[in-house]
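In the block that follows, a single chain appears as structure tokens, in the form predicted alone.
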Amino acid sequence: MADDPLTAFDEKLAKANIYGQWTGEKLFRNTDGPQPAGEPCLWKWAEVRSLLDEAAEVMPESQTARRSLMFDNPGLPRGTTHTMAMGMQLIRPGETAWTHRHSIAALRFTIEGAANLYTVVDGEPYPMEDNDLVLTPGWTWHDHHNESDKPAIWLDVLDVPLMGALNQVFYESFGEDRQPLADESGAMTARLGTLRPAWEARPTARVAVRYPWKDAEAQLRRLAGADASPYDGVALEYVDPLTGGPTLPTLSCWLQWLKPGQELKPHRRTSSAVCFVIRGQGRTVIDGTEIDWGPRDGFCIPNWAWHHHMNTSASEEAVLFSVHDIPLLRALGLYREEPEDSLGTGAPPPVPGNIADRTREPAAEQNKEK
């Protein structure tokens, strides 16, 4: 038994399975806020593309865990950061990854792709052309389906560590490789989603949609030479063509631009992100560390790390695809940002088919006949 009256007392109520609060005050000291969770990590497109093709030797059939592989953050138990999980799948010339469903929310960015190449989700088929994001949010059906005569590969990215942390994960198999389709006709009626700026603040949803890539390019064009956020540039949010609102409930995709020799500033936040390289060289820096990227790199950004990208062409534009679990901390009241707020925090710029304005309209109209 321990000398020290308070040590004693506080052996006594551990067996009791009980804690005082004062043993854990250390918490309440850092006033800077949270440790980084993971460390800042790169991987090379040679590489993992490389590994890909050996996994389709060493695997000829996906069978039951699919031909994907997944990037591991080295500073976390599992993961690519705490609340994201990234990777790359493949799937061979008349491939079908089987039917299934479960609470995780993922989506795929198509790397190489084909119109034949489709994703199908609760019955509705999605194509998947090069740089087109697909959604499948959570526990809704789906299927891949490869009938090209190439091999296709996507960025998967799912909020697998948080549902893992929250001991929320349900999973269930369809029974059959192919779930049948709404329209029989196999007529690709799925929505299609839009992108606006991401400093405007809007309303959430969750929807499953398709956003094409030459919609996203020619909206992303549009705005390239917009006086944006000094710390993202041109960053454009994947949003519900219909409310405005985040990609996911845990999940928001975005694309970047920098123009070329463009340097942004530092700046962190409370939320984490994976990244990749649609074309471009670059280099981020991450709490001091280098990363020095290249088309169809990924690399992970830890929470609350200081921060920037540059574009180290002088004559080339870079452009990131990238996933933040934003809309989950804003949901709990917990986003932040140093050393300013910059999302949500700007007027909508005059872009054609602006939501916002759109959401207005029948106000306004109520109002005249008022």
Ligand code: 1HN
Second form
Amino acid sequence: MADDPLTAFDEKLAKANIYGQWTGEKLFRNTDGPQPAGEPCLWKWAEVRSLLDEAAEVMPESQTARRSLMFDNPGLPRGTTHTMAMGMQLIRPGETAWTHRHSIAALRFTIEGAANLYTVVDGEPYPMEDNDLVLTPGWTWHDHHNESDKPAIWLDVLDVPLMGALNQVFYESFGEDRQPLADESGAMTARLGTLRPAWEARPTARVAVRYPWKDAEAQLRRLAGADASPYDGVALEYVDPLTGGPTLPTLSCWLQWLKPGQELKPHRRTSSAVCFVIRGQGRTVIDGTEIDWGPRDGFCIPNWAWHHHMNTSASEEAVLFSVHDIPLLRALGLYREEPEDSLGTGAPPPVPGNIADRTREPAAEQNKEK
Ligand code: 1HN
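Alt. form predicted in complex with the named molecule, vs. the form predicted alone above:
In what comes next, the whole complex appears, and the chain from above leads the way.
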């Protein structure tokens, strides 16, 4: 028994599986806001590309899973950021990555695509040509098929670490390689329908699953050069055309355009991001770490880390694809930015100082400041 009565009492509480909130430690250690989770990291295309070829040799069948090389942040127990996992997947000509579904939401950004490379999502085939974005929302059946004559590669981004942390991972295999197509003819007319079977309890597929590059690029060309955000440059968010909201309940996808030589201003947001370089050369400085990127490299920006992008080429534009866990945070009222709310989200201003210090101040002292 400790001599000090409070320490003795704390020991007594522990035996009853109780602790006094005053001991603090277990609830929150840091009262100065979030510490960025994980490290800023870069995955170079040349290395990943050669590892993908090697994966195709040592793993000739896709087996029960996917031939996806997942980018692992060495500063985290799992994931590329604390909420998202990014990887690159290769399927060989004639291969199928067979049908399954999971509560995890995912998206694919096509790196080396073809007209007859496609993902089937709840019975609808969606072609994956270069730079097309295809969503596989949580709990949708999906399988990938490469009916072209060359290997196909795409970027996978999923909310795996988030679903893991919430202990919400459900997984089901369809039991066959291919799911039946809704349209028996198999015509690849990626559905952009505004009518659905009313007798089905809920929509079987979201209206927007595929975002063709030709539309995205046209929009980028239209807005390139606009006097846009000093922090994000010309940043375009992919939206669900029905709701105007983000692509997925947890994840939002962006395209960013940086003019030659452009350097953006540093800021930080409570969200984290994973980025893929569509074209160009540049540098992103993340909490003092310099990440020098080129075409098809991937990198990550931990949450609440100060960062800014620059296009280091004096003559070429740079275009980034990125995925942010902003919708998740907005839904919970947790989205914030410093030094200002550049997205117009109405995010609360940053709270300076230390909660613990303030709660220890006598009430009279606090009142004097007001
Ligand atoms: C998954 O289902 C796919 O469907 C790719 O292609 C990568 C990584 C973790 C968990 C599920 C796919 C994945 C994955």
